[in-house]
Amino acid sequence: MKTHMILDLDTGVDDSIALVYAALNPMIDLLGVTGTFGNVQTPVGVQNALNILSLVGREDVPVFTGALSSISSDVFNRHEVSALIHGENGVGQVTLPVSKRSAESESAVDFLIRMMKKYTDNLVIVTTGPLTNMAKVLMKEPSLKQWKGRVVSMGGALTVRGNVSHFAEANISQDPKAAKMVFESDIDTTIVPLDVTMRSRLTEKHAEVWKASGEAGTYLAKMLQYYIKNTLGTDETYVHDPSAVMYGIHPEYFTVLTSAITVEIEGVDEGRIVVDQTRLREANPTSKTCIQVQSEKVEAQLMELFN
């Protein structure tokens, strides 16, 4: 049976790779994409998602516009490092063919609520940006705090340093209050943090294999090469967002720590994910954290992206 999935993206380069992986994977029924802010402004990310889906022949997958900024602010300021890593346009300065489609009129939050009510268990929502859309779902429909589906979130840093501060990872830092709200709900939530996403690597060899697959692969390869050049500066880079999608259908690739987690929302460690000390004795916490991964399996899956 296929896994029903929704991707909540701030569509930059690694989000695009994650989107292609989900869109082309026969194990996944991709119900839709919801856009948020982070790597780029929300409207830019939404257009990127539409373009990527058209590129791989998945115009049947609807795209919805979500939050423009955090639940605590009306303004979103993009990190300078995001522009460096993903390019000004979010897709490695590659000019993609423009989709003839537009985003749906229904909001991302309303779409998520509708799908969560329809699919009460066999649905995975994968977030690769701030958790603002999910937090707004819980604010609008509090009963969904007991929803029985799964949320998988690329975000956080548990045993390694953050990538925007000593403690904080970019996605969580953009809206720590939203993340705290989601993690402290009763939803089955798994975070896929830097601790594991940095263990797996995309390489120039991936780019060459993708190029040989045809037009879509060539565009994605160019995006990856830009990303590689502007992250580690070597011939490889990290597998952030695709790792979260992969956990959604291949949790056996990952080792997880089951514990109640929360997020620091103020002070020098704002955005830091920690175990909730008030819930240390909780018998069956609903939140999990990936702490190890079989990187070779992740990398092999992405090598076969267009097969």
Ligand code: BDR
Second form
Amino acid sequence: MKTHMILDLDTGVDDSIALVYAALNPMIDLLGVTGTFGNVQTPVGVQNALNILSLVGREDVPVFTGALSSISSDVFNRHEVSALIHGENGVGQVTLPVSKRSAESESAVDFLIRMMKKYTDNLVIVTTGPLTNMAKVLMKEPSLKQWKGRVVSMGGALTVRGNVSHFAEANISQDPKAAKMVFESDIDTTIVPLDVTMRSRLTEKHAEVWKASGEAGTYLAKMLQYYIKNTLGTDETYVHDPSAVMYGIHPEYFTVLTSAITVEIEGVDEGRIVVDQTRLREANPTSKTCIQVQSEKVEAQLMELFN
Ligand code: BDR
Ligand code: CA
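Now show me the form predicted in complex with ligand BDR; what you just gave was the form predicted on its own.
And the full complex, kicking off with our chain again.
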């Protein structure tokens, strides 16, 4: 049976690779994409998602516009480093063919609520940006704090340093209060932090293999090459967002720590994920954090992206 999945993306380069992985994977029933801010402003990310879906022949997957900024602010100022890593347009300065479709008129939050109620425990929501849309879902429908489905969230740094501050990772740092709300809910949540995403690598070899697969692969390879050049500056880069989608269908690739997690929301470690000291003795914590990964499996899956 296929896994029903929704992706909540701030569609930059690694979000796009995660999207292609989900859209082409026969194990996944991709119900929709919800857009958020982060790597780019929300409308840009939504357009990128539409373009990527059309590139891989998945114009049947609806795309919804979500939060424009964090739950604590009415404005979102894109970090300069995001433009550097993902390109001004979010897709590595590659000009993608423009999709003929537009985003749906229903909001991302309403779509998420509708699907969570419809599929109950038979749905995985994978987030690869700030957790604002999910927090808004819980604010609008507090009963969904007991939702029985699963959330898988790329973000945080538990045993390694952060990538925007010593402690904080980008997705969590862009809306720490939203992440705290989601992680402290009763929803079965798995965090896919830098601890595992930095252990796997996308390489020039992936780009080469994708290019040989045809048009879509060639566009994605060019995006990857831009991203590689502007992240590590070597011939490889980390596997952030695709790791979260992969956890959704291949949890056996990952080792998890099962313990209640919370998020620091002020001070020097604002945006840091930590084990919740007040819930150390909880019998059945609902949050898991990936701390180790069989990176060769992750890397092999991505090599076969277009097979
Ligand atoms: C995360 O931040 C964004 O730049 C990436 O898309 C990923 O979701 C990594 O910290
Ligand atoms: Ca992302």
